[in-house]
Every structure is written in C-alpha cells, then in structure tokens.
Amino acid sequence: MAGTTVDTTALDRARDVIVKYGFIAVTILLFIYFALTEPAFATSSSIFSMLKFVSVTAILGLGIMFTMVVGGLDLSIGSVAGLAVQMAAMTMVFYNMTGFTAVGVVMLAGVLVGLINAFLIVVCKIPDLLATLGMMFVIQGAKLIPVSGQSVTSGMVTRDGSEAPGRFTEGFLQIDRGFVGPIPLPVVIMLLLVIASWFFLSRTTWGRVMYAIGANPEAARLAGVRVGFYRGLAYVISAMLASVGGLILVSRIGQGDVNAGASSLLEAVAVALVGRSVLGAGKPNAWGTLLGAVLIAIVLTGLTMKGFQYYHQDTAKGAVLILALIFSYTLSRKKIRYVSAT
Amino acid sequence: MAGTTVDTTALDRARDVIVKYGFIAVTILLFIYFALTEPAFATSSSIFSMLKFVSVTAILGLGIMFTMVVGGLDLSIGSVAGLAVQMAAMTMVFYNMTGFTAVGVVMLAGVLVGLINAFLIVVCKIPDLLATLGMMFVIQGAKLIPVSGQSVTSGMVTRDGSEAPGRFTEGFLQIDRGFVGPIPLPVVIMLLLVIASWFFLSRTTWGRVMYAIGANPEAARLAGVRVGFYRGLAYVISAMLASVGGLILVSRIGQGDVNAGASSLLEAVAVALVGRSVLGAGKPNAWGTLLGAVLIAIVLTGLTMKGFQYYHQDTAKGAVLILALIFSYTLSRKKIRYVSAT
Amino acid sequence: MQDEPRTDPTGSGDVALRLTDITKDFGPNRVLKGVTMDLRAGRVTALLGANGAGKSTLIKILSGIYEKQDGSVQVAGADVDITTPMTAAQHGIQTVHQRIDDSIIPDLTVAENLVFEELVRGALPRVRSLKALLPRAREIASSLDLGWSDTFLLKDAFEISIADGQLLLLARALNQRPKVLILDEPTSTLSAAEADRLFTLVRRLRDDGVAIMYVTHRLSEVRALADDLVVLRDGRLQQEQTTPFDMPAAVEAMLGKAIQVEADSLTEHRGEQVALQLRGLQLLPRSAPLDLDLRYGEVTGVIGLIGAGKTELAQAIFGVDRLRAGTMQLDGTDFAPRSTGAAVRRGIYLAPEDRAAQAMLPGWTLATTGSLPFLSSISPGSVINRRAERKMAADIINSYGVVATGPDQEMDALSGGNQQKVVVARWLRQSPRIMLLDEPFRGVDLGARREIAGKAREQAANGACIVVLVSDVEELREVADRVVVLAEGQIYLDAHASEIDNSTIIASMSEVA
Amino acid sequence: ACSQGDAEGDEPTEEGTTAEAADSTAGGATDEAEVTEAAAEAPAPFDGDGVNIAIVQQSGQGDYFQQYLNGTRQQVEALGGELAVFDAQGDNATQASQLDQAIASSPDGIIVRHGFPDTLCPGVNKAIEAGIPVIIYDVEIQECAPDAIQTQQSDIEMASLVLDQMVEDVGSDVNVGYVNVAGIAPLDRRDGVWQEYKADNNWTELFKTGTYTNSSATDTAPMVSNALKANPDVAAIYAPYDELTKGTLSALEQNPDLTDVLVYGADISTADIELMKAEGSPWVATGATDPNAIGATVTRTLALHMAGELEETKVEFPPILITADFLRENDVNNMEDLRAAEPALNISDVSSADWIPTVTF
Ligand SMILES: Nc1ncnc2c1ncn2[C@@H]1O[C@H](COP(=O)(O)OP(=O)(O)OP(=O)(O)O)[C@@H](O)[C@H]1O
Ligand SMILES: Nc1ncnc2c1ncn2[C@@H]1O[C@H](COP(=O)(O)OP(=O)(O)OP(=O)(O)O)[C@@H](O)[C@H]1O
Ligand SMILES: [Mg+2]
Ligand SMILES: [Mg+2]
C-alpha cells in the first residue's frame, strides 16, 4: 500500500486555484453581471427576498449534506417536507391546536421518518439511496390517505359535514412572514442552521465521527465508533431539517398543499453537491451548501428578471450542477485513487 | 467479495428459497387474488392492455438495468424519453418528414445523449448518478427551448406565424396502435427487447464483460477489458432504449407532450431494482426487470379495480420497492456491491 | 512450505524476458531508476525488496497496467511494446496479482472466470451459452488437477473460498500458456497444504520451461523455490544471485544495512496476573472451542497461518463480531463487549491487520487520524480542542520517529511504514489495558518493524497486556515473550519464547487435527 | 383548484375509486351532496340493477380534481350506478392506456376528462364503435371523433367576466403583469381572451412569467416576485389559474411596498376564499365554477345520453364572477357558504330530467 505524494507543479497549482475559488468567482461574476444589467437585482429587498426564497432549498440541502457526510444520500427529504406541510395544516385546522403544537407534531413526525430510514439503512442494510427512494413513495402516498388527497384549508368542510374548526395561527404564519430587524425570519433560520451545522460537523466529536464514517466506515468502526448509531443520526437530522423546511413552506403557503415539497428534492441534491465542490473542500460542508443555494438563487432570479422562461432555468440549473461536478471530480486532484501496492 | 464457503444450515436454505422465489410467489398470488375478486382483471384483453401499459416502463427499466450492470445508474432516462417524444413530434409536424425519418432522428438524438453521458462519466470521471442527474435537468430544459415550452401538435402555429405543415404519419402511429396477431405491437417490442437484452448479457462476451465491470472493474481491466468503452456503451444502450420507450410514448400520445417521460424515471428505477432482486440473482437481469414491471402493473391495475386512489398506489409502489430491497439486501446472503452516490 | 530442495537444479537458461533500463516516474517522483534484469526460461527468479522499492510498479509495467517512461522490454529476444494488459498477454506474460479480490469477478461463475481472458481476447466465440463454456473450463481445471466438479464450476465466484480463488486465478493465468509468469506474493492467503500444492504447480511449470518471477517477503519460500534471486532497492537492481543463496547478503542489499534481531537479545518478561480469560471460544465456523489466558506484563505472540483464526480471535476480544460460542472474563469479571466502543472504553484496543481498508481515512491528516479513537479525551463538552489534537499528533511524530512534515500532513502522503506507525501509535500511547496488534508488521520494512516492536515491549514492561498476531516466525521472535500457536481455530502450542525453537513453532503451525 | 386540462403527476398509474375506498378515510375532506329525488320512472338502462360508469381522467391530483371526482361519484351513486376511476396522474400516455383498459372492462358509459385530442381519439372512437356512450370533458375532440359528446366549462366566459371587472377597476392605458403558462388547453383559451382585452384596452404587458409544476404556486412565487422587482410599476396582474394566482399573492407579500397592485384570478376553492377575504388581499375577483357541480352535471349529461335523451352534441357550463367584496358582504367562509350565497354555482338546471335525481352541494 503506498500513499502517493506528488509535488505541486505550476499547472497543478493553477488548477487548485480554479477548483478552490472557481465557484465563488463564478457566483460573484454572475452577481455583478446581473446587478449591472438589472437595476432591481441588487437592491436590498431583492437580495433578502432571494435569500428568503432559497431558504427552504438551502435547509433541505443541509439535510442532504448530513447524509452525504456519512456517505449516503437522502431522497426522501422532499416528501418529508411535504409531510410536514400536511401535518402542520392538519394539526391546526382539523384539530384546532396551536401553532406550537403543530411545530411539535411536525418535528416528531420528522424524527419518526428519520428513524424508519435509519432502521431500513442500518438494520435492514438497504443502501441509503434505495431505502430513501422507497420511503419517498410511501410517504408521498401515505400522507394523503387521511385527507383523501385534498389540501387542508381552514374553513373546509370535513366528512361529517361540519366545518373544520381551526385555522393557521398568526404566530405560526410568522415563521415565514416575520422579520428580525430587516432580515426575514426564514433567512435567519437558514443562517442559524448553517452555522449550527458547520459547528456541529467541524468542531464537535459527533461531526468528526460522521465524517470518519463517510470516509471509511470500517476504519471508523474499528476506531470504536458506533457507526450504526451515527449513520442513523444523520438520517434523523436530515428528516428534522426537512421538517423545518416544511414548516417554512407551509407557513409561506398558508394552507396544506398536497404537492408541496416534492419539487424541492432535486434542487436540494444539486445544492448539496455544489456545496461539496466549492472551496475545493471535496467533502460536504455547510457553508458550501449555503453558497450553492445562493448561486442557484442568483442564477434563477437573474434569469427571471431577464425574462427567461422556466425551461431555460432548468437548463441553467443542470449546467451549474455539471460545472460543479467537473470542479469536484474532473479538475480536483483531491480524489486521488488510493493505490494499494502490497 | 468474501471468498468463503459458509455452511448451509436449514435456516439459510429456507431463506435462500424465499429470496429466490419469494417475489415470483408474491406476483402469482396477487394475480390469482385479483383474478378471483375482480372478474374484469384476468380477461385476455385486460391482460394485454396491462402489458401494453407497462411496456414503456419495462423498456426504460431495461435501460437502467444496463447501466446497473456496469455498476452505475442512469437518471437521465426519463428525460431522454421525453426528448424522444419532442424530437419525433418536431420532425413530423414542423419539418413534415416521414415517420421513418422521425425514428431515425430520435435514435440519433438518443445515441448523442448516451455519448454525452458516457463522456461525463468515463472521461470527466463524474460519478454516474451525478452526471446523469445533471443531464436530466439540462435535457428537460433544453428540449423546450426550440418550441418555447409548448407541446407540438399538428396544425399549431409556429413562431414565424405560419401553421405547422406536417402531422403524425399513420405508420408512425402504428408503433403503439399496431398488433402482431392478437398481441399489441408495444408488447412485442418489449418482449423482443427483453429477449435481446437477456441474450446479450448472458450469452455473449460483451454482456459477460459488462457484468465483470459491474462486479469488479479492476479485475476486468486487468483481464484486458476496455472498461471505459463498455461503461460508455452501457450509457449509449440505455439512452437508446429510453428513445425506443419515447417512440412508443409519443405514438401513444399522438402529439408532442412537454411532460411526457419525466414521470417514468422513478418507476423504471424501481422496476430495475426489483428485477435485480428476483430469482435471488442479486445481479441486474432482463427477465427480472420484466417481472418487476409486470408485478408493478398487477399491483396498480388490481388496486385500481379495487377502487384505490392514486396515493394508495404510491404507497403500494413504495412498499413493493422496499420489499424488493429487503429481499435483495436484508435476507440475501450475497453481498451486493453498490455504487454509492458520493 | 517446507524447505524442499529442487529436484532438477538446471534450467534451460534461455533469456525469456529481458528488461533494460526501465524507468518510471510518478509526477516528479522517480520510482524505477533504470532496472535491468533477465528472466530465464525454466527458472524461478525471486524478486526481493523492501517497502516502496518498486516491485509492484515493475510488475504493473510488465503486465501492462502502467506504462514505462523509458527502457525496453524484450521477450525471447524481440523488442515488445507493452501498453495494455492485452498486449502483455499477447507477448506471453501473465501475472497473478496478490489480492485476489483485484482479479476475481464475483458475479460470474467459476467457469466464466476461468475462461474470462479467452473471452475478452476473442479466442472463444463471442456468443456462447454458459453450458457451451463448460467443456473448456473443465479442460483447464483438469489440466491442473484441480478436481473441480461441474457444480463447482457453475457456482458464482463469490461463493468459493479464498484458496480456491487463488487457484482459479493461477489456472486462468496458466491457461494462457505463458512464457513468463509473474506471481506477486501468491502464498499470502494459502494454508500450508495449499501452498505446497501451489509449489508443486510452480515447479511443474518451471520444468515445462516457463520463466517465473516470484515476489515474496518470505525468505523460506525463496530458499524452497527459487533458482535466481534479485534484490530491488529504491528503484534500482541491487543484487543478483543464483543458488545457493547468500541470504544475509540479500537482506543487507534489501535494507541497506544488515539488521539482525536475535531472539535471545530480548529480555523476556513474564506476566503473572491474568488480564483476560477466554473459555470455550469458537473462532471459526467448525473449529473446536479454545481456552486461553492473556496476562499483563508480557507480549503474547499469537502465530498461525492465514485462516488459522488469529483475526477472529482479536476481533472477538475487541467486540467487532458476536462470539460464536464461549465466554470471556476481564480481570475476573464477565466481559462481553457489544461494540468496539465498549471495548475501547475498557482499555482494550485493536490495531487491525489491513491498514488501507481498516484504518486509513482517505484525505485525513495525521492529526485527525491519530485522534479519532480518543476524541472525547480532548473534547470537553464534545467540542474538539484542536490545539490538544495537534499536540497529540506532534507527540506521536516525536516519540515514534514518524517521518512527516507535521500534524497537518495528509496520511495518504506518508510512506507505508510511517502510516503504520501512526495507526499503531495512536492506540499504543494511550496506556492500553490490552493491546491487540494484528499483523502490525505487514508491509513495513525492518526499521519500522523494530520501532513498533520496541514500543510494544515498552508498554508490556509497564504492565500492559500486549497481544501480537503474526504469521511469520521472524516477526514473532522480534517481539514475543510468550508464543501461542494457532491452527484451525485451536491452540497447538503455548510456551515461553525462550523455551522453544523455531522448528517446533513451524511444525505446530502446520499441524492439522 | 384549477379547471384546466393538463397536470403533471409523479408516475403513470391507474386508479379507480369506489365509494367505500374514498369514504374509509379519516379527515374527510369531501363535500357531501344533497340529493333531490327523481320525480319519474327512469328509462333504460337505469331501470335495472345499476350501471357501471368509468371515468378516465388525465389527473386526479389536487383539490379541483378531487372535488370534480366527488361530484361525479355522488351523481353516479344517486343514479344507482358504480364508478370506476382511471387516473393517469398527469401522464398522457398512461391516459391512452387506461382508456383501453376502461373499454376492456365494458362499462355502460365512459367519461373522458381532460387530455390531448390526438391521444384520446382512437380510444374514444373505439368505444363509440363498441356501442359505449362517451362524454368528453374539456378536450377539443370534435374534429377527430365527431360522434363524441363534448362538454366544457366556458373558459372564454370565465376570462371575460373577470377581465370586464378588471377594465372597470383599472381602466385602459395602464401597465399590467401576466402570469400564465402556454400549452395547456384551458389556459390557452383564457390566454386568447387576455390577448383581446389587452389590445382593446391598450394595456402594456410588462412581464409574463409563471411555471407549471407539481407545486405551481410555490414555484411560481419567486418568478413573479423577481418580475415585480424588475417591473414594480404595474396596476394589475392577471393570473388565470388559482395555483398561479396563489403564487402571485405570495410574490406580492414578498414585495410589501407594492400595496396597490390588484390581482385577477380564476377558479375558487375554500382555500381561495380565505385568501381573497384576507385583509388587504390584492385578489379582487375570480371567475369560477364549482368542480363538484361540474362533475355531477357531466354525469347527468352522460345519463341523458345513455338513455338516448340528449339532443345537443356540445354542452357548456357557465361560470360566475366572484369578487372579494361579495365574499366579505355575504360572510362566505367556504364552498358551502358560497353555494348557499350563489346557488347558480350548482348549475342544477343543466342536463337535468325529471327521472334524474339531482345532487347539489
Ligand atoms: N500510482 C502511484 N502514484 C504515485 N506514486 C506511486 C504510485 N504507485 C506507487 N507509487 C510509489 O512508488 C514507489 C514504489 O511503490 P511499489 O508499490 O512499486 O513498491 P513495492 O516494492 O511494491 O513495495 P511493497 O513492498 O509495499 O509492495 C512508492 O514510493 C510509492 O509511493
Ligand atoms: N476455506 C475456508 N473456509 C472458511 N473460511 C475460510 C477459508 N479460507 C479462508 N477463510 C477465512 O479465514 C478466516 C480465518 O482467517 P483469519 O483472518 O482469522 O486468519 P488469520 O490467522 O488472522 O490470518 P491472516 O494472516 O489473514 O490475518 C475465516 O473466518 C474465513 O473468513
Ligand atoms: Mg508491492
Ligand atoms: Mg488475520
């Protein structure tokens, strides 16, 4: 077994710089371009609303990031956000409970889904991607059963003919609509979660251990790490983050919406992937994920302002993703294959 | 790969039997149950229409199977089918060409996408899953640009204000609507492709080499296999199969449809996964994929006839998938190598 | 692998493969600095060399995995250009690489594995059913007297044992009727009986006029098998010998200086107090129960061939796998670790045998790799004190003589021996109660071996219970106070090191009940 | 809720719904109907054991379609029949397959709801040839299947009602925004009306945006918000599909400075009512039908057709204009209140006969 040391040539150094700062440079250049050509782009209200819109994607991206850290990928995250939307609406509208209860119920449901995922992955040994794909279908279907496939709205007539007693509480609606000073509350939540995730992952033993599992689960186990527990934990954290994203969504929509969340999945995956490649970190990280979300927000906002249609945006999203991947895999020297030469 | 022979106990043998025949037994039992309780279920016209209905999913599943064989997973397959729909419609309606030309154009486009995927994966070294996810976005968006996001229908007004000159040719429409004896043409196509894929994979050197790459790429390389070539080939085959699926789709729809194909992806993945787990093969195989498609068709048709809503069906689909995974991973004693996303 | 003098000492002697001035760079790193050597038909040439000497690189060039920078390769007097594994095969060069996992294809059947190269080369019809491949597979198997039935040939390759896998690969290589056969540590996964079978085969091939290159770290095998011997050091050919060999000279050429570790130069420690009492432990699926007491204050050397159950023993104590049967008592109280973490908390540590697969974390630095098992000790409130972490790493570097630029150097960039020092040191320096070292000397050169052994003995002197599991007698001699010989999951010998000689140990190692 | 002809589902599946399956659910979000008993003996085939009706729908996802299906089911039950539901979940190819499957199960009548004409023509013609009466809802199929009975809600009227109101509110020569998606039949019909009004009133369209996805409202919101940032100077926005209207409202919320932009929408549901009534809501008017009633009326049309009593080959269902002021004045909180305040929504006089028990909601 021989690890390989290669000296850094000028070409390699140039490439390293591109890998490390290329993405940030692209983001900044795009920002400048749009700011110069679209006067409305760089206003503070526009920037805040951009951040606000991206907050859910970013939070879901953080969840996916956690599962990437332990070497997996959570595809059920969009449907968990959708489940949160449904549960919050049902709690407040059908059962006339407070917003606090709704938040509690949603988070509990999230933890439960996370535990099921963890069970399938850790105990049943089903690969992450496949287990969470299955769960995605199951949640998407099962959540609609109690409401017969209809969105929950206040004032709706229930099956026994009476009017649903509750409505969204004012406090609950503030989750999306509130402000902290000039900053929209979802943006604050997003930033807090980014900081918390960053701290957790790179400053605490739990985070370190999770990275170890992602790097080499066998080595982690033989270093005394409870691999199953931490892998499971990542899925629980992921589902909880998805639930937080769902709470913001439902408070934004102001009612249950059977379709909410579903479309966030691929975007969140893209954001987490971009996040892994920025700063040349080569490993999933919270600030990168935020940057990925911001980059996608800039691209999409800029393109909308320039009058492009949704399909141009899909194309742009795909292009950004592929670019990130080229940075990660094609250019980066990080991924040196480990040579075993016994 | 652990090269150890472990003693077969009675328990292990029972488990092996379950793993090997469990899925087939479930399929047959379900069929019998639905046939007995729903008189319309087991009529020959109903069975043929069930098979016809499942043909596209099965063909796309075959494509995914090929990429699984070489240890990857093609997520762009749904969007390639969608691209085929679009290209066929544009060729006949905008450019007033024949159905044959349309088929040619579609297959060419498929090969092109396959080559791009192959390039990203083999040359740029981007992991399969991520490269094809990026391509999925790009194709989904890019295909809509020439038609401004509109479905192509005969007689539609094009951008320059004139009426589109062409229409779907009768012959082209026969792809979906034709029969061979009593058997619908798409069913015949599906069966031929299943047989061809099975033959290719398990009777020819090329197929064996592909399995070898999926099972142990390093060993294949050492034995002189051009690994890059065959991995690329799998993606080209996959895109071509997706294009065939798209041709059936568009001939079924009878016009362009911007949304066609997209929804087939997850189902095709599920079918290929089920396919890998049946017969305890533990490796992707064509007959298993067909069986997976048939099982899903039986479940969905049966549930429809029993009067369940679409969300019950999502739940059922997820449950079937998770069941397949438990057969594959939890019960099977064979360790399946799995390419993770990261 | 007994010393068995060859029956026919003369080979035909024609040069089958001639290497002239082979060089190879990895980036700015010149790994092969002009290797010139001959392999002669009908002779076995042993290739010796310390870690990183370039053996595997040379083999990979010959088998078409790497391309050489410079120099020429001649097969039977004609210049050849080896660019791919295919061209290597076309020129009659076949290689059996050491890790069979690298070469076996688990999803295909044994039969398909046997004929795989023929398939790839197009020597068989492109379209063939499995049944139609059987006769050819049978033919190959029977030409080597493997005695494999059709049922066996139709098994998926993942079902067969490591030893059978090794034979399969050998058969596959021989099937190509090679002029040159390269074997990279072929016996490392074989039992004594299987190794003997392999030796018989190798001799038969030699007698058929094949030129064989045989890579090994085991001098006994060299003595038993080789006609010629070459030593590679630092990318250069250092020495060539023909039988009879001057082994000390070869070792000196390998390492640059003669390192002699005499068994009696150890001051033997004798432990009194029992640390761990094992009763009725079943190590392998069909093995009989084993009783063993491990004591504080001494180094117990557990020796056995591959598959004897050494790793199982270590892993059972460390809580990696559930016990099949049996009980353990730690300091007189019942002990049944449910996880590796539980063992670590009780002061029981394991440095696993396969460093790359079981200890290395791709992209991790020396500091983070070193601190992983004991993170909590430097993390008040679970927040990692990074200064303490780096101090920990600096301490490892200093006290174990690790050659590294500092705590932040990536582990991947260290040489193998230094990597091994780090992954052993991170446990050993934490005052273990019981320290299990599984093949701690695998792939490390003698210098590093000596340092690791010294540290282990130092801990034993301080009262720790040290268990070293090895399969090589020399390695055992370097470190052990007490010798336990394991074969097929059972103890065949248990004695103080000074009380037994090597031949007794070797004899009981290959004992079969 | 939306009355338009294309929806995107997740996967092609078929589906059928009987009353038991739907009723076995807990939260219960379906509107119960009142049945007005029939006043006369029913003709064949309604005089026997009960009829089998199949509905082949392009999508069942979302509130509008769930209510439509509810209306259909209740009316079928009132007629003593049983309903099998084939739901393509937005996938047109699946719909074609399911039409085949429906025909294979030989029902007494088929309702085909939404979809592409080119996709459905062969199946519809096959059914008619097989002697199965077919009613089409909202598919322009007359050209290729002339014998099919066509029904639809009048999108042109719906758009005109709302846009008349808009002309009244903002007048001519102003800047306006437009949120719509091309390529979806009913939205295209509404688009046609919009283009006329825009030209007639000399409105300047500063932006057109919007997207159609699984979650159109959430996904459209940022697009409209960005468009508004670039073009804050609009007097009104027309968003003729309530998911798009919702997205537009959400976008306006992101731009709290734009207090006097008015929003004109389409469709109505309990959720929409809440949004329109909310204090300071910019959504001032919408044009709507009640999906429950439409579902029921299509079924009655089929019943007439099956009994051989239908004279027309095309039946249109008129929408009404609903303004936020109307909702507030009448204290309307949900669809039930709305129907009480505006019984015309039940369109119970369309396709009625004395032997048909009519359901109202
Ligand atoms: N792919 C590679 N990239 C860079 N350096 C490499 C690569 N492979 C080998 N090396 C370096 O080449 C040198 C020789 O390695 P090689 O594997 O040939 O040694 P070896 O003699 O086989 O040693 P061992 O006894 O460990 O098997 C080592 O220093 C190693 O670090
Ligand atoms: N023919 C075989 N049947 C069963 N198990 C085998 C066979 N050959 C090898 N093994 C494997 O060998 C294991 C026992 O070897 P173990 O790794 O404990 O040996 P060891 O003495 O530690 O040798 P090593 O030097 O490889 O560490 C068994 O558990 C099994 O996995
Ligand atoms: Mg080597
Ligand atoms: Mg071992």
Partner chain sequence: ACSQGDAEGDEPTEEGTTAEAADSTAGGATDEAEVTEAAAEAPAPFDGDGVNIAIVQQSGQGDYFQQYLNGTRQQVEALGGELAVFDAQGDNATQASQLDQAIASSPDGIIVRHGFPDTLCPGVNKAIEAGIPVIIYDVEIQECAPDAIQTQQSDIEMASLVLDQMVEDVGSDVNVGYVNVAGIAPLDRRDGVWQEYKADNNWTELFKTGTYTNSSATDTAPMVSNALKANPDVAAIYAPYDELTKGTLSALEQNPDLTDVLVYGADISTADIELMKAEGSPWVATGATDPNAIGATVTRTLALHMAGELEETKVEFPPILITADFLRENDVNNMEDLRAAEPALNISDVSSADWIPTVTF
Given for the second form:
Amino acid sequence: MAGTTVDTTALDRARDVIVKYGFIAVTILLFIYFALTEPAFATSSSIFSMLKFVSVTAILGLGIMFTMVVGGLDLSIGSVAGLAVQMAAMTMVFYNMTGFTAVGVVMLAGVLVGLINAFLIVVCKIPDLLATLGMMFVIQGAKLIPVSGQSVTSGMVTRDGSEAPGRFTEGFLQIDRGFVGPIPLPVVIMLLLVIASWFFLSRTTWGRVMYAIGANPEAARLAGVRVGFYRGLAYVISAMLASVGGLILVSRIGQGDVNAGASSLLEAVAVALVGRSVLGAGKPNAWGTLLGAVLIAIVLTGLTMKGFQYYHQDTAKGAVLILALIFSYTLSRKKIRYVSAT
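For comparison with the form predicted in complex with the partner chain, produce the structure of the form predicted on its own.
Single chain only below; no partners, no other molecules.
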C-alpha cells in the first residue's frame, strides 16, 4: 500500500511538472530544432519577422483572453478586425481623410461593437456565444454593403462611376512598416499590450474581480460585485483590441481586403487556450497568450522554411490547439471552473 502511494505521488508530481513547463519546453525544443536544421531560422531578421507576423494573432488572442476571464468567449473578434480594415480603408480612400482620423474612426467603431455585444449579453441575457456569433454574421455582411462587396484600394472606381479621391497615407502605413530601433513597430505594440493586459488582470482590483466572475459569477454577485458591468467591460476591451489588430493588418496589406480577418478567430482562440495551459495556470493570462502566439509562429515559420505548402498550416495550428486542450483538461489536476455568467 505504501509503495502504491509513493508511485502515485511520483506520477502526480511528474504530471504537474509536465503541465507547468510542458508548453515552454515544447516551444524551446521546436525553436532549437528549426534553428539547427534551417540556419536562416535563428537570425535576428527572421525572429523579428516571425514576431511581426504573429503580432495581430497575439493581440486578438488578448481580446479572447479577456472574455474568457469572465467566463465567456467572443466569436466576433475576427469580424471586428475585418471591420477595422474596411473602416480604415474607406476613411482614407473614399473620404480622403488622414490616417490619424482613420485610427480614431476604427477605435470608435470597435467601442461601438463592444457596447452592442455587452448590451446583448448583459441586458438582453443572450448567451455569450450566441450573441457574438450573431454579431459576427452582422459585421461580415454589413461591412460589404458600402463597397458592394469589393476590396477598397487607392484609385478604385466607386458606385457612382467616379474615382476614389484618397489613398493610404504614408504615416498610416508606418503602423506596420515602422521600427523602434531594430524592433518592428507591431512587435512593440504587441508587447506593450501584453504588459498592459498582464498588469490590469494581475495587479488591479478590476482584473481580480473579473477573474472572480469567471470562476463563480453567482458568488461574485452575492459579494456585491457588479457582474454585468465587468462582463460588458471585457467585451468592449476585446473589440478594442480587435480594432488595434485590424489597424496593423490593414497597414500591412495596404488595402481594405473584404476577406481580412476571416481566419483570425480560430487562431486567436488557439493562442488564448495555449495561454491557459502555460505554467499550469489553469486560467487565461497575458504571458501565456503571448507564448501561444510565439509557438504558432515558430511552427508556421519552420514549416514554411522546410518547404511545406500553406495547406499544412491549418493542420499544424489544429495540433497545437489540441495539445493545449490536453494540457488544460486532461493532464492538469486543477479544477478549471469557468462557467457562463448568464
């Protein structure tokens, strides 16, 4: 009996070590493998390009993380990023306004979408997934109406037959193309948002209250917490982060692509779920979300350098997501209790 107890304890400890450090170990091992087999992989330019490429996914993952913290999930985040792309392009190309104005319009649109999501979830009592799913479809269709389903580009012909008077300003394009020293500006923006998100959730009363709501909304309500306010706040923050990601994306592609953001939802969910598994946290967190984005970037960049076709990438992202779920729900001994607050 004593031997069995010792063996069980040893297995539990081994499992805890795997859960706590497994994803970090996998990330490091993959980086070493690709660095040894592909010399160009570990160069500074390649690393910065990899981080720049994944910055949009990481920022959207932070938005998903905030809604997961309060026990929800924002399915509209990819559509909001696509809306940001379209709104920025229309502001500059159709209405010939400055890039600064376009940033303001995009952020206001993001806040508006977040408030609508909050209204549907908190006031109308619609479950989070259903409310944001409906908003996703509304945005996907509504953003195409003003442009008749066309991508917005400089010099395009508008519906009245005239040529669009504006263009993407050089200053706006620097959102993606600019640098702070040797570091690409999108990487700097990503890191600042990760730090701000970590500080907000871990070092402020508001963040701790949001975690408490995600763990047990009824207990939080009985303790006098304004559950509806904090849940609504999470969806406004999510939409704002999606808008920031959209701004980086549109400055990268240089046009209002109607398909922009279409694949962003699943990637954002994947990195947020990876974040939940890192260091055995058992809860959504900013640094884990960043690691999830970096892990996906390493996998996709490494596969690309090895000559794999683009259609292998979805399989790789799916495998990372399944691995995250195994760490969170199968191996972890923590009771992960995130329930809907409706």
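Think of the rigid core as the biggest set of C-alphas that the two forms share within 1.5 Å after superposition. Numbering follows the first chain given and starts at 1. Everything quoted here is computed from the prediction, not taken from an experiment.
After superposition on the rigid core, the Cα atom of Tyr311 is displaced by 2.9 Å between these two forms.
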